[in-house]
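Quick heads-up: it's one chain on its own, the form predicted on its own, in structure tokens.
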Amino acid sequence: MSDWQTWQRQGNFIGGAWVGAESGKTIDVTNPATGEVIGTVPACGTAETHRAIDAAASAFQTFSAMDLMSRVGLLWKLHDALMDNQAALAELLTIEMGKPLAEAMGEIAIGAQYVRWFAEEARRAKGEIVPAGVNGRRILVTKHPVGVVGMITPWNFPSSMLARKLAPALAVGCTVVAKPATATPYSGLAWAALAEEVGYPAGVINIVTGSARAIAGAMMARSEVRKVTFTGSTEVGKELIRASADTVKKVSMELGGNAPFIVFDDADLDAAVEGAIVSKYRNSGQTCVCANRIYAQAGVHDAFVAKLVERTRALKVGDGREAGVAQGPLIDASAVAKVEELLDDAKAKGAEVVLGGSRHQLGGTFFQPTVLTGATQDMAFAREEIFGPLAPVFRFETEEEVIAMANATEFGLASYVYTRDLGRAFRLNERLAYGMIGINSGLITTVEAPFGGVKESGLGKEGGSQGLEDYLDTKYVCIDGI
């Protein structure tokens, strides 16, 4: 057994026992470079997830009660064994969804510092005593965990966007029923692994594979799931939106994005080509926070893609096992016909394909790392996601032209900037529509700071001392007769 294969679950976590589907229906699960199927999952739906809920109803009775620094110590522990195994962990989730050794290894690595960072910030999760407006009263503001949590996740990032949902649920002493995505299960059953080796008590976290809208369905319907955290497209985070309704849950959304990339005459061009290499093709473009329309000032535009295309053609394009890879596959079929829809709108609307524009001689779901310039707002792309390694350049005259382009957009979740005038950083600070704002970087996202967006790319934040909040409810408690 290879020791990735260690870690690789193919029953879901219930109840602290790892079962099947009472259907015995299972799912494949496929690795993207290869096609070969590496394993199954069971296809569970609704009568799992009721089991699954029953149990971390039953769990937060006693695991919301258990004293602050064992909650701290088995978060530690956690941590540790993260650590322990990242190499294997990595391999893991490489070989479900394709992203490049490194980069993998880098997301069990963050992932281990959110559960670090919020056993540190669960010890910092104060309340207040306020001044009361008469004699004889106090006012105390406690905070004390939401209860059972609902967890969707995503394909693209399949460890770390549950260790951010994981981790501050557990540190304030709520319990879990995760959902990772079908593409990628194997890293969301791993978390269940390693938290029965470090001795998380039995239905605290329930992992659950199988059908989206049963799981989510039966997550929405029951009272018992207070809080819904759900990483994935705003169509489906505004679903579950008005589903929550029904049962008045607290929900966290971080949905779709549009990231603009803002290149300035008076920018550090060799800085900006390695952050545009950075933002855009990491994980083959499918982040939500990659640049996803590169608008670069006329002064500088001709040699910024140049510097641009000479960097992207060196990007090696392979396995993700395969040293040196720094571009895999994208995750489906699906996926390939959305960047070429996407190139063949440009296209017709008289952008130049510089780079690539094509599938890889590769084959399968492998894409040539693109560089498209003459972009124009009336493109698609302009308004929709792009996930792939599709970098369309657009030029720009002015600082207000740019501004108003870059906010032309429902979707307010990450943007970038390249500049050396510190007034226009701070001028942009203030009017960019986003949530997060790279000044003269294009890799952001830290434990330490809050990620997430604003307008339809969400609700809530993930990270920072503000990731705490959406796992607590906060009591008001009056005492009078001092």
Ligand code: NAP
Contents of the next structure:
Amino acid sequence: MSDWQTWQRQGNFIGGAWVGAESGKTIDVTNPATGEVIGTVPACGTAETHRAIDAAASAFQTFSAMDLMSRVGLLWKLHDALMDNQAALAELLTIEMGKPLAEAMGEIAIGAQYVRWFAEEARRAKGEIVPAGVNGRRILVTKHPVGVVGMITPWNFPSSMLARKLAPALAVGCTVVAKPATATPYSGLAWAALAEEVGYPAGVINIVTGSARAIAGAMMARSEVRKVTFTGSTEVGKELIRASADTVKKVSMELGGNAPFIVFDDADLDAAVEGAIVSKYRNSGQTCVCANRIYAQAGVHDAFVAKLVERTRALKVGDGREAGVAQGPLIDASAVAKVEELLDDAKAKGAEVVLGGSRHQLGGTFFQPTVLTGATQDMAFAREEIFGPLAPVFRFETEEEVIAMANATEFGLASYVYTRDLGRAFRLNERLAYGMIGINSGLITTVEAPFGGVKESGLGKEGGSQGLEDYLDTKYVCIDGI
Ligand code: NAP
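Swap state to the form predicted in complex with the named molecule from the form predicted on its own:
In what comes next, the whole complex appears, and the chain from above leads the way.
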């Protein structure tokens, strides 16, 4: 049994070696529950990223040519290493990020599932033989790894966001330069430690921490990096899409959300409340698929709010490592300030706080799970991601009206609908402009399905068979004169 320190690497992993920044500078990493510094990571930048890209480009020559079953075997070992060390990796995640231990255990487990899923999918990365229009000719369509992949990940799922990029990349023979979020670098670095332990060749996985601009700048500038996959804010995603033009890279973008959670009069109300709790308060409201706007139809509005308040009141707030805690701290002081700003704006425009509404007595970055009623489309959270434990409830009358309200955003990641009317479920699936729709479910992420958004929520998919396609180039071979 390992403990969390076993997996806390305070160096970067470049070309198979653990190294510091050339400048010798480091960045402190803190535990958001206690404010304590738990260690440091190198403050790397352009030079180190170029070295990592060189290592990845060189390793690509041999790794992409490795037998498929050898690559699959490495993924199986990586899966087992994750699960054998699940508790230690989860504790490390909770210490750097703050989420409750049970959620961190789940995050490590789903990361391992992505590894297993893509090990399986790689064996089905089939090409095609297409009927030619003329005799004597054959048309083959073949699949090839894109090459070196740059990966940039956020702090809210520091392990699993990397899992669903690393696993498909490694499965098809790509090599990797990854930059984890500065607030939560250890869960990302742990992937390199695990990969080293199970025997990945040097240079296949490189992890660099430090200046986001410098690291991303080097990734975007180098033509050897054929794809950049990013999970984070829409604002940064747009910058990266612009920067990708110079070397015409593939990009995958998992960006922000503004999920509507719609409860119709015919819904199973208890199921809707449970769905709202998991969708809204998982990770203290800091997920891209969190219910951001809860729409309750007039006939069930009051009953729904009463049940939601009762369930929310029962959520225990505290250090994620304590037993029974369901709500950890927010990631930092600016996240708390953002929730307060959104609350003040809503109150000034007539919303009513029916539960919570202020910082938690624990201090630091803890915030009370909060329920608001009387939310309207002119309040700031109707347009912006809340990223905190604030549940605004909007009242609506008709299906037509709620579809219009739900779609009135530039985002299009996840949406949720509670109804027992099959026809309505189909209509909503057709008319909600979202990449993912949970019908009677508040928790929809699963390895078998393509996770991803439409509109300004992103490009590309992670998970499912589509998640592998994103790491493959398609070639057409014409054989003539047969
Ligand atoms: P963020 O500020 O965009 O940061 C994400 C990553 O990008 C971090 O590694 C960050 O590095 C890096 N970064 C920051 N500025 C950059 C720049 N100018 N160029 C290149 N990289 C840069 O987002 P966040 O606040 O960490 O994460 C929350 C956001 O992620 C939310 O909008 C959420 O919805 C979204 N998200 C989306 C999904 C999805 O699947 N669609 C999943 C999870 C989260 P530093 O940490 O060093 O600043």
